[in-house]
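In structure tokens, the next block holds one chain alone, the form predicted on its own.
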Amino acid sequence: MGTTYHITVVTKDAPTPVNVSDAKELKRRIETLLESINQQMSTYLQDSEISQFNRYQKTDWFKVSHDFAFVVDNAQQLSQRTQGAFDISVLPFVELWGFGSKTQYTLPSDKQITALLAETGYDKLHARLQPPALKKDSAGLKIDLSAIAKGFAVDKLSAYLEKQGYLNHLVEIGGEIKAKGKNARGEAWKIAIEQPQQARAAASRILRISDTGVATSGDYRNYYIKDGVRFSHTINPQTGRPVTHKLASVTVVHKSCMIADAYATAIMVMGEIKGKRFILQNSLKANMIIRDADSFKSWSNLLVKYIKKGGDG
């Protein structure tokens, strides 16, 4: 996932005592289910099966894990919910804006984006469970799962965790995280929402969470100048350009991690008004970072029990 992890389990209350042979074994048993995530849906890896399947010439179905189907099926649901907002097949966008695996110099042409327009969009991809498998009406159709992939690694690594009997525990992969149960202070887990600055980290918010997902997308990290103009990473699917509203993050709680990552990456294209309004309407629970000059402000909706301002320690 070209990110990093961090694991936090409460051993105090497990099953039965953990030692560090223990600790060894389950890090292993962990590092294996993302090495096979990883293998399903990396486009860092040129053998994984979301690399087979971009370089997939053909318009038949394409066979896949069970798992590979099911985040795809789950972000087409999504990119139908947020009106093509969210949509896996932006990756073309991605690499014509430099954002992907070659740095960009020059910017592309209209003519360039007005004919992969006409290459990508979610309704030109199609996903089965049952047997798994993947289909593309169009033959240079890619897709990019970075925006939901690490919510669902997330999820995947808590309920194994929770199978094992390690009922508390904080998972968190590249930002994205899943908090079950109480901290080893027997609390909700405490979290940070990051100030969008370069210079130095500081918390925005900070977030008191218990079972539950948070995943938060932003434009302050990825992005160039060029000509004076500021280009973020994030791509509206529709007009296949850098987003330039005055949003810079976007942190949203759910249950299910994968949802809150593919939710802040919509609401991050959709921009402060949109996003609000979509918010609202789908009874999400968010927090938004906007630009104000030379300053920030921000609005959440989310209560007492997820969100206290400052650093309170």
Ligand code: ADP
Second form
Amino acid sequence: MGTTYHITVVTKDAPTPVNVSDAKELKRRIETLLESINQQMSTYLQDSEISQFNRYQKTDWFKVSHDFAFVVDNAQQLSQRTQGAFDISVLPFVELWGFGSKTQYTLPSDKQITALLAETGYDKLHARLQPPALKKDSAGLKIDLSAIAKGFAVDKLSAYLEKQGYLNHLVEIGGEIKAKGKNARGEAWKIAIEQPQQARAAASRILRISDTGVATSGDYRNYYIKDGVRFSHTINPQTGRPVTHKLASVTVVHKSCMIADAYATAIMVMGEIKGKRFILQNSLKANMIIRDADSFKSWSNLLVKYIKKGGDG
Ligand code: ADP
Ligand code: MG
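Mind giving me the form predicted in complex with this ligand, seeing as the form predicted on its own was just shown?
To see the whole picture, the full complex is given below, headed by that same chain.
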């Protein structure tokens, strides 16, 4: 997935017998799970299922594994719920703007964009669970699960740990998180929302969470600046261009980390005003950091604790 992961497991007072007691063995099993998810959904691997589907030019059903079809099916439902703000068929644009697995920062022409808009769109993609398969209506359709697969993997690892009897744990992949139970001190897990560079001096926002997922999308981790314009890796599927509004980051708290991941990306596409309306209409829990001239402001309906830099909260 082109990123790192961290897992914290509380072994003390594990309420049920723990099957995998050796940390090394647990790590090996977790990496096997991650490798199998990569083999299904990573566009960084040429022989993954997703890369094979992306190269497939025919429009009949293409057999895939259950989890891959499950994630695509969920992505499709999220596209409908977000009126197309979330759209995994943006891959050709991600590549065109230089954010794909091969990075090259070139600005595409209007002509290239218009041509691709005709070939993309989630309405040209279909997912089936039984038997699991995908289908495209246009030969050029390619998909990218970068905005949802990390969340799925977090949920999957968390469920695995739970099954092993580790009811208290924290799983993080590339900034997407799931917290279960309590930390080693018997308290809710504490998560800090990363601040954009210039806002580092401001108060940090701390969330206390248990039994939920948290995902963040931002424009300050993966972006480039060309001729003074900031291009972020979030694409507006309607225009085929990177979003340019003032939203710097969105954090969504949802019991499913996969859904939180997708919503965070979708709200980045919607921007501050539409995003806020969407959060309220769908009773989501979220935090937004918004660029405001040279500084940042924030909006949140989460219970956040502010810790002043150098202070103790
Ligand atoms: P991060 O990877 O930093 O966690 P996101 O979850 O927002 O951030 O995923 C961003 C990635 O998702 C982009 O790099 C791109 O591959 C893909 N993407 C960009 N725009 C969209 C979109 N509108 N819908 C779905 N996926 C997108
Ligand atoms: Mg996302």
